[in-house]
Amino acid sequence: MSREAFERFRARVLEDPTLQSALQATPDLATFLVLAQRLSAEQGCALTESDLRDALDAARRTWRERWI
């Protein structure tokens, strides 16, 4: 994954209430997935569903080492 693209992705979701609401709105992961997928075309960041579920994954992880 390029983690520049990402962190682009993220900054622009991050910005932009509308890209917000759609991926909150999402019913499941699996549906989570293949919008932020095309969102992320959409802004020209172009992440794969790999990418996407290794950052995920890395939340996950950096999360849980702050409790432990």
Given for the second form:
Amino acid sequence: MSREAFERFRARVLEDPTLQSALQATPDLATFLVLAQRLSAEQGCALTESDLRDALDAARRTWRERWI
Amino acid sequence: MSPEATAPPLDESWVPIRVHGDAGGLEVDWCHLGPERFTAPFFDQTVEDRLRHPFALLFQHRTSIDALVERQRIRPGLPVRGLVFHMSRCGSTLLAQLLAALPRHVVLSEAGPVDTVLRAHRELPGLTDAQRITWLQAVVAALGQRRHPDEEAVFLKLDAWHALELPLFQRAFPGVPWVFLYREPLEVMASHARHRGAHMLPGALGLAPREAAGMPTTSLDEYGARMLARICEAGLRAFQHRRDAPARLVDFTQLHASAADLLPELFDLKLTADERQHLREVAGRDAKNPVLPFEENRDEKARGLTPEARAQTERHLRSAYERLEAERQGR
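Structure of the form predicted in complex with the partner chain (previous: the form predicted on its own):
Now the complete complex, all chains and molecules, led by this one.
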């Protein structure tokens, strides 16, 4: 369920320059996680910090394993 | 993450960082690179720096390869002004770092997406050279966008094994000057003995050993020496058959003597006195670790070889090196 919520949030962000700008302006991870939780709730696909950390881990794994 | 059905309106801040897929076709992952320039010694290092930003890591577009080609039609990118081929461990990273030291250059150093489209025919049987050229041009156009006002030209530093595809590059980028760098074979083999490049490992590039090196192999050293010889021969052959583009063979000793002075000559660069001085300072650093000063390590490199590796080098690689030297010196 949380994965599905994240995918919906990702799609929303990727089509909305305002959301992108807000998230791009927060390179600090802790601040980013707080902001992403708030914005995802506002978009109707509420994510927890744990959901977001899982998504970050999955993205890191995809990049690390790009040659496999 | 599913690919988006149509090309999103990606501006120049979005660049393809990964091309992947299977027999069903290729897909492209796009990262928001923002203002980051390609200044690290290798493409992947610049991307990894950017992926420390959680937005860049989490929010990537995924499109079809066709969307990448369409993007080139809308945003053709900066002109390609030079190609750097090499046998590996012979100064190509130094050359790329010198080029990247000038803010008007976008330098793509061993970019993964370039490699993936070049080798796509291994995964996609029946893929034509014309299609690979289209994808190669589209990848380079997408990576070679102007993201800073000063930027005006793109240079590609390729992976060593891309010299085997030199004729295809010449078709993709006609008239673009190119160089092939090489080095005394014992020094190159000694460097690989400590840390082997992918092309020195049978199977690592998705090539069968027989296909990769041209004949069966009995040892890693033999495979490596044969592969390097094949790369050198490809560089020599392309040089001998060069047509519409200026081409140069460059031995490491020339670079080592005066890389900063040689560079403008290789690619017809017009430099100010300040720029020349800046390049001399950059040339004094270790290219793969720019915070360190460059240290001469030629003797140390050659000493690291086993007798077996020396024998394979002399047997399989020496001749190709000597023919490159003879051609360069007009003998």
